[in-house]
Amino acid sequence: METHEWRPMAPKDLGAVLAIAAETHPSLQESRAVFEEKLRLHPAGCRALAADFGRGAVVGYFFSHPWYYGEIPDLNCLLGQVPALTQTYYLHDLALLPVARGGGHAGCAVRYANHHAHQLGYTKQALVSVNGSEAFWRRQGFEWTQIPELELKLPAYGQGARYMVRLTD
């Protein structure tokens, strides 16, 4: 039986991350430079799901970082820096290959992000649900939050994209 483990992401994982992104989010592609920057700016928020207790192939990834409440980063754009004065921890992207789905790995990543956000003092977490994932995020405690200023930006994330928020435990 194959096992999986979330571990800190390393620069060597980015090739696999790009391949997973191309398979799981084909209409929401971001460049290697965008992923490299997220890893450089907030490495503790970047995780890789590796098969065989972390020693095998990367089968999933997770990017998260501090961000502003009620705002979303433009897709495929560099952040420049991670904001220092914010109460919101942003879950930018979580993706798993089909082989890694159904084992509770996505929920484990969300729990890690919640714990990390709590340790850093963030009171809220936010994300944009894409590709019909709203029900999953609701099960994780996130609620759809309508913010008029976001209505023009959300379509870039695909049809049915929702800004969702939860309080950090």
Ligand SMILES: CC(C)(COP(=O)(O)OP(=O)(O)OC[C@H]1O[C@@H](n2cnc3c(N)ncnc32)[C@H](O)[C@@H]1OP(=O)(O)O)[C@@H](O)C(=O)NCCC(=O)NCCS
Second form
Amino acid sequence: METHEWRPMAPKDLGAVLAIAAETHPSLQESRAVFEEKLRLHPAGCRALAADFGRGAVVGYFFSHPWYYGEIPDLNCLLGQVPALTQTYYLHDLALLPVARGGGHAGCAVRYANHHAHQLGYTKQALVSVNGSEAFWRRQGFEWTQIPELELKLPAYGQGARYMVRLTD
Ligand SMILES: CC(C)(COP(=O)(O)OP(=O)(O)OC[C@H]1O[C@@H](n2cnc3c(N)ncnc32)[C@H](O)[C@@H]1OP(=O)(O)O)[C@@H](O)C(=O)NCCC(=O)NCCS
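Given the form predicted alone above, produce the structure of the same protein in the form predicted together with the ligand.
Now the full complex is given, and it begins with the chain already shown.
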């Protein structure tokens, strides 16, 4: 029986989060300090997918926070702060271990982000698709959006990385 469940991320989850990131994004690794800061700056946007109805091992994670439209954070760098005045909610990273995929959990995290963005009044959501995940994000309502200023920055996210945007429902 499927028992994975998303719950709020806690600092104690970061060891598992780093291990999942190393497995799913080996070439885009970010430091513990970078993850810790996201959790501190916008805890409501950070979620852990855990087995045993949210009490067991962490098998996936999700980081999101408010950000500026048409801008992307530098990878593996501290944000400093998240903007107070912006219309855009940014989905920084969503990753599941292979054993946890295909069960609708990633879609569930995206719906959570949409609901959260709606509640906070963010009219747009944005992300950078990596690892060939563009089709997944299209399925979630995001569209490739070309912003000339990003062309120099996107290659740091890997070949084929794309800035994608959707409107909040
Ligand atoms: C991308 C990722 C999170 C998707 O997880 P998942 O468990 O396969 O996704 P779900 O089971 O929740 O699928 C949700 C929906 O997206 C669809 N989907 C999943 N992967 C897809 C793909 N590659 N292309 C198109 N649609 C896809 C599913 O069919 C499902 O559609 P439905 O709503 O009609 O049933 C997962 O593959 C992953 O962790 N990859 C490695 C990390 C990564 O690249 N993350 C993206 C960072 S930008």
